[in-house]
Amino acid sequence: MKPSLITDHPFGEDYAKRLGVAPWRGHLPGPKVEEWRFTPLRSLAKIAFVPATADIDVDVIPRNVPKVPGAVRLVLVNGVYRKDLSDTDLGKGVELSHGKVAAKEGSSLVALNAAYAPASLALHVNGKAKKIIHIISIGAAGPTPTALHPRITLTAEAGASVTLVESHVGLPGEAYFSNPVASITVGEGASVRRYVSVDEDSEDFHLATSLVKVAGGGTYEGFHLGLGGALTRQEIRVALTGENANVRLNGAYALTGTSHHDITTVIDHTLPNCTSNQIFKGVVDGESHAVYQGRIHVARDAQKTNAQLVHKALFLSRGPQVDCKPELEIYADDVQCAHGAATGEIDPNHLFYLAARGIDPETARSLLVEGFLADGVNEIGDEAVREIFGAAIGGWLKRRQA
């Protein structure tokens, strides 16, 4: 049985301290629900968060969020939208409403969103739109742990082209528990190209849920970067609901410490000559622990499917652990799918070709990581969001060094 949300019991502050729990933490997936197996949430539900308040005082957007060349900027603070840090001309072609949330939706997280969920940041583009849209979401729990539940939902219409940015930043605190959900809706002939960063503080847990849907001939790119964070889950669904939709989902992650990534991938092909294409890559150190699952389900009448995985993981020392469980589940018989899986340690003959020539060990070790996470970042369309994730990846090692 899934598990639900009672949504008559608010996890307030009061509640909390007379169980002397967090009071929701039975409605949280636990490791019997199989795509959970390798992310136990115990750490999470031993902290008694408080709904996020909209009166925290921000009024700058931090300095590690980058700026994206001729993007308009709509920002969250624990999730409720700031118009005051806001950009207002969209361009045309793109609306901005707020909405209420659907109450009946997926998995218990997401109705854990929409239970608390202030309102929904809506996007609707109906035509091509000339500005990336980036959201900067800004996670602020103050002297109280706090629980914030950003919700975003885009809808292209027939044609519809757009590209968008999603950063997912923390400011210094308590803890926070952000659980964001994004509702994709990819029309007729429409693109969307999304690029979502996770650079959290190293006490903050991150559970976001992607539902995205792509009708005939619609294109949708991902691109999922994780970066830090104590417990972050990256959960993607895409449906691909009519003829000739195409999906390419790429990531990369850089851990260390103690954080724990995991990326969750599920594409479903329901009808005849859809295409999805998936490359994820991921380095550990420290006591890091990375989870990658990916399952491909095409249906009895999805012929002519073909569907891509792929899955390499690189070990910077011996105290990691990288739990990898790619899915292929077919009920066609013309199709073309694959999947494969990697893990390895760096290899000693390229330290030695780098050291050859003059390279201490160090930069030449930050030199093959970086290679080898740019295989994914690469696959990033856009040139400017693709300097942007490098640059991140860049900034991770330097503080690794450090």
Given for the second form:
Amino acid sequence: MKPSLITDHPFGEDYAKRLGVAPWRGHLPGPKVEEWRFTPLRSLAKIAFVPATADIDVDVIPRNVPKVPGAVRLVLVNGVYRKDLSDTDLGKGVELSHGKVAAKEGSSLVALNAAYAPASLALHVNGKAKKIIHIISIGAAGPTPTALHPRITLTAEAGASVTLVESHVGLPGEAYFSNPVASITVGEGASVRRYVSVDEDSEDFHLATSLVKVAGGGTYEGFHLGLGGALTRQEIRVALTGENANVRLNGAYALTGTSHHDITTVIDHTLPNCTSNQIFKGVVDGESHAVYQGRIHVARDAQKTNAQLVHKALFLSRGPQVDCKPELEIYADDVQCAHGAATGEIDPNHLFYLAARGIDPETARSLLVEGFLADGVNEIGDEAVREIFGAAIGGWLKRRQA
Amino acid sequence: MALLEIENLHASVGGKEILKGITLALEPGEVHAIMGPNGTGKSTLSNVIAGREGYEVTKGNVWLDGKDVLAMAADARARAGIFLAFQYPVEIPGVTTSAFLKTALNAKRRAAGQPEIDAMELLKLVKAKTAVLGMPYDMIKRALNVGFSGGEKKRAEVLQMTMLEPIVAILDETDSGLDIDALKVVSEGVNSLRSPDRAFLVITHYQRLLDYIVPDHVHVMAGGKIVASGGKELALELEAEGYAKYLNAAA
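Requested next: the structure of the form predicted together with the partner chain (the form predicted alone having been shown above).
Next comes the full complex, this chain leading.
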């Protein structure tokens, strides 16, 4: 297996060999890779993570994992499927299998995942899935810094529909580095909704890659929530491979302390009459650092493309940093594409209005922050999940005040 | 004892004195109107009483039912019973009117040592109040003031006033931006709240509003002072003759 992005990175393969560290340390994208310019991995590379083992003793699901009403729970611990912690009845239309992960082309992180992923948790959907599938990925380092490589594959056949919720959480212990990869195929006229929540502890790393393909007439709705972690990146690459395919990709993040959170999206419009809409909103406090990169590529044949993206960030103090890079690459001439980006602070007129109704400043700020993020959260199509994610943001605000 | 007592109030903005000694007492049940030309300090007076930042009180006192208003933060003043109906209510995206009402009402209830209201009770209360005020109940599902027409915003202010049951309500140019129908609805809402244990301070530029909300006392403000006081007939006189003679008196 030859990873694609090693190049002249200081933690290159030879360097890794010479020092006798795990070879995957050489597979990190370096600062000269444009897509990683705002998210340096120096802090990650300093820690000697060892590949996860399956024998870690975990028999409880962490408390910060929400209960999704009526959902089937599938649990991964350190990337390994745990049947004993999972529900078995997936409901009609959904089949579960475990496949060996093929080492495919992809970024260095995807290659790294392929090299170490124990097996793929593969879901196959035919028809309309009745139950929400809730995948809980637990990182558990124990006494040694650990790297885990969860792998999820979801295939929705033509006309199928399914809703997937993913909770990425950790157990106390040493730091871990989670490198999940999700490969999602949305068949013709199929509909996949996928709601991802990353709520790692403040010393943990999470570099997730989502590879999504949407066939003609298919719809993919993704939502990505980020609430913590030392360094989190949620990279979502969507290829619209048939006509009249639609993607809605939204998200919200709330950062404090020294958290670094990166949302990188790449939408590939290759054929005519497809739409893509993105709304990402975030609040930043402390010394946190948020990154949003959104690239929309519209090929010459992709006429009548409608592609929109919006990113807005709200500063709760003067310490944080926000980098925003929208990129439109358009080769077709009959398209509607736009991007908008804005950053700001809480409006003192809003605070006074709430004060004039008897609301104390802390509560007022929380209300305004929740309101700001609601624009993104309200895009979540499933009502129960919308409430759960809204409550998670409420919890973050309470922790921040405490 | 007066519900609101303003004693020789002086206030500046950015070092410039705007209020130059306002003295006013609102007795229980009374409606006082303050009229005057633009730029004379009417809105400054309402902002100073409500506690907006950026105003420096250099002299004087404000008492709410015997409590020292100027010693309290804006939110504490509101919980103590002061309500400012804004000239331009702000739009707050993402915050639903119902979530906002619940938060405001519970802040007040907690301060008064009363149990908090839950979502169901709130809906019931809002249903009852909106019915009385002739407002669409659906309004509370929308984000606070976002996309509301001028009239809807002012009605929302009256709804909030109805729910928060203030001791003293200050209406800052509530008539601005209202057509005659909206003006009637808003005025009826205010009139329904008139009671012997509440007082109103109605700030307006035009006499028109006072046809609907009939004041007990009318004051003319010019150059940061109250230069004349009288009954409701004073408003009619101002409408006919304008503010010219008071401007000269203030100069």
